[in-house]
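Okay, so here's just one chain, in structure tokens, the form predicted on its own.
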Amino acid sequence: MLQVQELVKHFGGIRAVDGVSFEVAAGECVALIGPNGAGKSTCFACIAGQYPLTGGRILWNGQALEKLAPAARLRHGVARTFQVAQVFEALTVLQNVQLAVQASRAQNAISAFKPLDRQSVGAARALLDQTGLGASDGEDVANLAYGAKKRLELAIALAAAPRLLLLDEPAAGLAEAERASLMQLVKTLAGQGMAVLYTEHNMDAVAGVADRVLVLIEGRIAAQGSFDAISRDAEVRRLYLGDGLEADGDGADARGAAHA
């Protein structure tokens, strides 16, 4: 289990984030929503590790996290995707798996003796068929379409074997259609037992998707709970959703974005 107590994070005289406290259980997928300059990505950047803490702890099972650096915190097991892709646009889709699942293994570190392409090819390719590449692996990523390159970078973060996925603004840049798709990707892994917590600004990537949903407003969190009740959230709305935005009884019916 995720838990974040009291999270505080101040630059100078401004508090992005002003005692955030909140779990995230194995199995669980939790979205972290709310207006820019909410401090969410603040927020979500300090759980990752590129940021220190002012004040607050991060527990992982148990495990301190606040203190270490985010190489340390993939080895616990917590693996991070970011708003815009990052991969190797050198190297082919195959392996730029096959460089992070060799990454992964300390005692089969990547050798300057033997080719990359012989190197962890099953694992790869069993992660590219995870994550629907599997047709695309001898591509150069510099020609993959961006919706490609988004479940590329989720491939590589999913190579060190993660218990808990942070995805930041995962569905970010993507039409209707690759959003649907790829959120669905995310549910599956939450479903497999996975603790999964993301920022989002499209709110068809948060209804039907996200188990529970976090709104940050002004450092805080304003309200929590599912989909459906956040958007009849009288407060939410007013602050951040608007009145645009509908929701049926089962809580699914998300075609407008939020718009900060």
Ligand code: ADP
Contents of the next structure:
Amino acid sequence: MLQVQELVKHFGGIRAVDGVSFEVAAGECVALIGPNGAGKSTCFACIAGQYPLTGGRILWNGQALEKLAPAARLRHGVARTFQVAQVFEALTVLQNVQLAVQASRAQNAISAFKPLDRQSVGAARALLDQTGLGASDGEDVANLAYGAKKRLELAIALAAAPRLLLLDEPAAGLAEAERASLMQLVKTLAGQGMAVLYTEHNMDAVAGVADRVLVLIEGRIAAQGSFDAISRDAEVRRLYLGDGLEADGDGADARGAAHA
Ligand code: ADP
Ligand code: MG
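Having seen the form predicted on its own, the form predicted in complex with this ligand:
After this comes the whole thing, all chains and molecules, with the earlier chain placed first.
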């Protein structure tokens, strides 16, 4: 289980994250939502190790993560994706995932300067099949459609066999149908026992997907609960979702994007 306790991250005078506590259990799919600038990506960076904390604690299965480098956190099963996909454009889809598989086996950071070995092909192909990219294996990443790039980033994260998966806007920029199928894949991963924490602005990627929703506003958790419960929360509606979103209506409105 992930335990975030009184997490604080300030950038000079900016209180990006200002005392945030929550937990994510194995098998749980939790959405972290909130307006742009609320501190969602900063939370992810603190959990995955890109930023040192200003204060607070982060525990994963009882182990303190905050002193560990990102690669060491990855060895403990903590993997993340980024709001803007981080992939090697000059390589093929398969080669990108091969490098990730090899890095995971050697317990190294992923590098485009490592030689590719044949032993990583099988595992890489399995990850491409799992993420719906099996038919795109030979394509250069530079030519890949945006949605396929987001799937590739997920395949790269899965190469580390994570137990905690942090997905920063995994479906950003995708059309509705593609977003729905990607989010079903994310939900399936949680169903297989992974702890999943993700951010998203489109409420159709939260309703029916997240087991629980955390609403982050100005660096603090303003509300948490089921999607239906937070959609009824007057404060959340005023500060983020707006009055266009009716959780107890026919659901049509809940497919809109929240105010960003
Ligand atoms: P979100 O992902 O919810 O949109 P962010 O975590 O990216 O929000 O940003 C939260 C706040 O922290 C914003 O005010 C942002 O400008 C600020 N911030 C984020 N990263 C940095 C940084 N590296 N240096 C300075 N300020 C930052
Ligand atoms: Mg962000």
